[in-house]
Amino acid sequence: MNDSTAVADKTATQNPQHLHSRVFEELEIVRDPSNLYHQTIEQVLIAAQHVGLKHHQQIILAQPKNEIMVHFPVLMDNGHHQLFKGYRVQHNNALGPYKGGIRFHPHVSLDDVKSLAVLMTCKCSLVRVPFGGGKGGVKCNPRELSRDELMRVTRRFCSAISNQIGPDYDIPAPDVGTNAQVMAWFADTYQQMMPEHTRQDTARIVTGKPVEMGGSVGRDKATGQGLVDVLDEMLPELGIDISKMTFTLIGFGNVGGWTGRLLAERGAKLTAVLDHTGAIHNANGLNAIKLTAYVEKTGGVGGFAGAETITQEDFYGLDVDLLVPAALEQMITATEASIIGAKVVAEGANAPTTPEGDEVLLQRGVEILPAILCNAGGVTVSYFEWVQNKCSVTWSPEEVDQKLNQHMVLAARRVKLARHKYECNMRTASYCAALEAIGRVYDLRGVFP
């Protein structure tokens, strides 16, 4: 590094606003405060300032390596073809193959997928699994698709991106709107497109598969289990006893449902849930098992017989120990943050809190346990599944849980250590702990040529 670059790096480190504007200007990014990707990159750059990440490393991390956008026709049940748009963003593979889920949702966009890919890069680094960050999605509403239409969308999307993914290059997984069945169709499609003599080693093309097809036991509950492992490590220092606490959930899908059931097993009381069908409340506690069965049947928590309906405002204002947002991004704005009655917010979803919401919560003294720590259990057990497939072995449920707990506890301790070291909030500390590892790898690898 020459003297002028060294001086510039020092200036950027001393002035975070200069750092943001310098990187954005160099990459010709016109900053939009409402853009999720820009928000995420700013948060990463704040952490980069704390850890002293070199300028060229910031530039590398501020944009994905590859952005893939495809359009593909699908035959619908009515006999007509519909054109769908899909994305696969490969952010960074310095630590290993790209890794990240596939989302089926009507609001999927390129910048949102880019943001989620960045979060995956940081998440994998934080929990120390040898993967990089990627993310994919199809702009569609899976609730409006029949089972056959959903299968055809999955297969056509896999076909469209099959040349850009691979079991040692880019490994998708389930995300919002997708599940193990979708991964089964995806894996089968990819395998059918490969030469027959190579198919036996292509099971690793996706994780989150059904156990019968090489999926790992414990993968379905992994994100919820990992979140609970983090809470076990973090909450005692915040003066909260899990066995006696009250909590609420935003979203009751895979992450929210498993979190609710696992915390209830620990003695915690679930008092309210909010999702796209409304908000329900029971001060004496909701039965998470019965609620799961109800949601699987109806598609949402609205109308559940074991609770009363309340407004969203009343939901956010409930006086509880813990709130777990486990649905979509950007649900906690400054408005919601100003009325939240919980002592701690543990982010089960990706980026559920806006920067303005973050600021309000911190000003009010509400502790935020960040997403890249709290929801990293999914990618951790995906890594376990990938290893089991690669080695042609299977692990017991106890072995998976024990290994997951080890990864999550050590990640939580890295965040606590970074918070103390850099004197910052928990979110910034989580990025710091992730960027420290990525920065060391780039220092060792250098940049080709």
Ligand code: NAD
Contents of the next structure:
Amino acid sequence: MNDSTAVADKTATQNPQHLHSRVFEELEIVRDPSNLYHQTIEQVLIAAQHVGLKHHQQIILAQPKNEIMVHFPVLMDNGHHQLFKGYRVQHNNALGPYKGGIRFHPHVSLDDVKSLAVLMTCKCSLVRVPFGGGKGGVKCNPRELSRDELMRVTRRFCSAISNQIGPDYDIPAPDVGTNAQVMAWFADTYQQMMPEHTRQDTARIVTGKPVEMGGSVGRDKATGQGLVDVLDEMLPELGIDISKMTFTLIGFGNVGGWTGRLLAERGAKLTAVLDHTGAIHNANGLNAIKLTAYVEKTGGVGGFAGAETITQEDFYGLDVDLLVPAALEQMITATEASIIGAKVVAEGANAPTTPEGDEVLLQRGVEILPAILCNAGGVTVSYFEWVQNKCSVTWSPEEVDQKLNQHMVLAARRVKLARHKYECNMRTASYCAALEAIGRVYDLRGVFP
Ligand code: NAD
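Alternative state: the form predicted together with ligand NAD, after the form predicted alone:
What follows is the entire complex, opening with the chain shown before.
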């Protein structure tokens, strides 16, 4: 069907358990196949074998450098105090300051945050931005918090971890359940805690800020734009013309919404969307602009007038060129993978496909464009924001778009080269391309003392 069948896939014939069991044993990790962190490390270690990463480097990457857990009380609107749990995981800073989003979600857990931090280390390396990997989160449901409660949760979380982060040390950003407004509160809180004369410079403590507060133009659409840049590089070789293709989305938040609008602008037809409120379908095409306005008003796609409601099963089975999962982790298991009707899955979300889902898709000849490549546009423009703040300059939208495109296209080519060099699937190739750069740095600098 596509390029994937032309390359013998050595990854598929190796026993992954054998490859990484030594590292797991040495670190006393009791392997749980459903644990997202274990899944992610296993995938990274498969790539580590391909590139010949030294054993001590594999051990370093298999655990984060720092895992911070905090509990903090917040005054709720009803006059009571509620205790919240928050995390900041700093996985690796060999290539630069820790970098990664902050998630507000009821299911945030330490192992999930650790997994997302590993992905950030690999993602930054793959797109060659000089950052390491981190991630954070607060276990809460932002949909159930008032605006004032959301602000107080943000400010208390920021103060709880303020001694562990810094504008040149660990720089958070938005993720699921957080946005530019949350970043504005976060930056303000951090700045208030710093000596007055350093405050201007410390706005760099977060990226994804509102443009009025030093955010970069183009950051809000960056992840979607980066994904489209990757598709431009990858789809023609898979025989798909963006201007004529059909596609579906899981999630219509920041990543899903922007991807939907940008692809629609290019002539692609969005035929269905699945989110936490249900699945909607229109074979003639959904209007992405009208759907955006509807989701802003109601919170989800369910009940949108320009479409019929369908089941999740029907959604996954739709015969389209492209499916973009842009919601949560582990949504595409072997069950969904066995019915997916799309030719290509481009992962806008982090870790949306389980290893079993991966295997089924590969067996069925569905091409998977992996998350650390597809959604790296967000951290790339975050890096641009950080550089602009550091230099007290502002770039034009055209400059941001052009620089982003350069990073994304080169990263996509790096993955394609690694795939041929190591004769593996796209996911393993993306980790290989990332690990090559990290391994080189560890070889050069050694391990202290
Ligand atoms: P968001 O909060 O803006 O949107 C999340 C979307 O997921 C919403 O549309 C929501 O309805 C949907 N969703 C939630 N639970 C669902 C469920 N059970 N079934 C179906 N849909 C569900 O978040 P976002 O910023 O768009 O992030 C989405 C994904 O992209 C996450 O994996 C995130 O880590 C990743 N990501 C985001 C960025 C970024 O810049 N925002 C960058 C890189 C990666």
